[in-house]
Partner chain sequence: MAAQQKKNVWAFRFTTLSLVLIPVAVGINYVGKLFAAALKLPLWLDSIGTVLAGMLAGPWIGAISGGVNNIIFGITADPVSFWYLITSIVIGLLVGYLAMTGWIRDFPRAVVLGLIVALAAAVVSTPINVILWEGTTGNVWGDALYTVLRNGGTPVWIASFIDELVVDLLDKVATVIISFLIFKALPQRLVGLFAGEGQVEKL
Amino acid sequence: MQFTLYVPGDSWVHRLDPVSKLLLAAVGLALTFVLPGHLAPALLLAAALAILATARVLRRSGAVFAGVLLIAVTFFIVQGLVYAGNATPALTLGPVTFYREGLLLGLRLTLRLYNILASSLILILTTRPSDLVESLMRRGLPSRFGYVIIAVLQVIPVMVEAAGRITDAQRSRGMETEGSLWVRLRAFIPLMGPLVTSSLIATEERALALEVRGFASNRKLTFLRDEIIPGYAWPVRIAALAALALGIAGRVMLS
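Output the structure for the chain only; the required form is predicted alone.
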């Protein structure tokens, strides 16, 4: 049973070591807030999508992108109507007028949102959480922080799996969980109690299991497998840092 968003594969991104992919994601997130205008963020998004495509996880990414589409549309509507700097009418639909300045700001916010998602998905979809935490612990990360990272990465898949299991059990007892919006809302409230209870029980069981396995031990850690770093890892790291340096330099020159 898989409790992560990781997509198994054998692409060059999958074979890249977790620390290099963590650096790629961090650089992508930093450039999201450093790059000015619209063209540079659009190129950054195109580069991230190209990496996701070569990793063969673009279809899985598309589901995430579609999930936040409503937020992106909200950016355009709200900023196009009420942005304080609105001055130039761009589109009129009956009594409603959208302004060019607000629509451009909505585009900038949308690019920022999708760049954050794309950069994060490069790491999340191609890296097992256990491999990421193990790589960081090899470099001195305390085991307690490692546990926090892996718990954060697994919290959504675990909750979704638990919600599906509880919904199936309720459906087998004759409870309606599918149909109109009102039927789904009525099924949502009975779901919350068992979901919260099962999460608390799972947390306690996991804490006991960790203590049994010596989680609090102060002895030096050993690892079952050797770390494999491909030959192209360092060129990828250097290219990522160079892109970040160019982005910062461009921002300074334009400011």
Contents of the next structure:
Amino acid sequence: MQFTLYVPGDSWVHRLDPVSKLLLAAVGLALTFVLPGHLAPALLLAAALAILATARVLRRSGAVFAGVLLIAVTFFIVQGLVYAGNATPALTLGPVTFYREGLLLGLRLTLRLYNILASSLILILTTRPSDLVESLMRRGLPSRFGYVIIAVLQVIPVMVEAAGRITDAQRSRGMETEGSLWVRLRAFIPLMGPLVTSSLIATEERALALEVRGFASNRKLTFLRDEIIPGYAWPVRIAALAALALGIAGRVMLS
Amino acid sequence: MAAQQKKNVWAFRFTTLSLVLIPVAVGINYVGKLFAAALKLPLWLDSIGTVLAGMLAGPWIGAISGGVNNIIFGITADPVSFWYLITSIVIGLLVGYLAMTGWIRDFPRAVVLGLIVALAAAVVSTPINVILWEGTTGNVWGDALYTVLRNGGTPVWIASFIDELVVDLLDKVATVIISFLIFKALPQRLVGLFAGEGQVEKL
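Starting from the form predicted alone above, please write out the structure of the form predicted in complex with the partner chain.
First the chain shown before, then all remaining chains and molecules of the complex.
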């Protein structure tokens, strides 16, 4: 059972260290809000898609993009109808009129949505979450906080498995999971209750096990594996920062 | 939620046990969402873990559980959830505070808490919705209402707030009620453990 979007691979983006990818994503997100108009955000999206393509994760990105298509459609409909700056009718379908200004705003919001997704996906699709946390811990993220994040990644598959067992057990006792809304809502508690209780009991055991292994110790930690930073990491970081500087300069000059 | 804890509601209790509770809370959030989807409920029910963490271990652990929840899903499954970080933190903080003062005693109060949480979530989410998406929430029913309200001349901020509130209201009230029922059914030993009465974790 996999709940992360991470796609294993061996592209240049995959081999890039997590911090550089975090920087790429952060620059993409910053530029999403810095760049004005429509053309510049569209170019940003194209750049992010190009990086995703060379990382060979375009298909998984497409699935994420398709998942928010309805939201993008909502932007066009809602803003096309009721945006405060609406003045020029663009399209009339029966009793409703869509306005040019609102539709353009819808386009801007759609580009914003897809830029946020595409920038984040550069990091998310190509980085194992635990690698990201580990490299942040090397740079000063408190190790307890790092433990909490990594533990979530381990706990969730275990809990999902337990959820499946509980569902089977309750069904075999005759719990109804189909029918009216009230029947289905009532089924929620006998499913959730045992899961919560059993995972809280396991929490106590885990806390004791961690304490015995020196979890609360304040000694300096070492890492099992060395961090590999490829030679092109610095050029990539500098290029990302240069793009950000360029974007800000362009915004300042235009306004 | 014992009376002797009234004084130190805001005390940090970062024991190993409470830190271990955080991943479990995030897991409960996730499984809650799975169950709600499997039962085809018209709700998300994806913050039960955050609410329970607040009820069990107080405002800080509740807030961290909420924050970690959105960070995790932001970096693994749903990049947009990262932007609603503050909403989750506020939910954990609020529930944790009211639970630790002993305010959440009975079922009617749990319902009121659900309303408070929904209101707070909407207040915190509205600026995010306005800044990011000019006020819409991405929920079809809420956005339909937004369109009707804007058409009638309602200002963006108020229309956006109502959009978010109608989406949150049922979900958060149901979330808090379910969490309260589960909390009441938990063994007393577990409840005492997380509230820091036993201090079993200090070896």
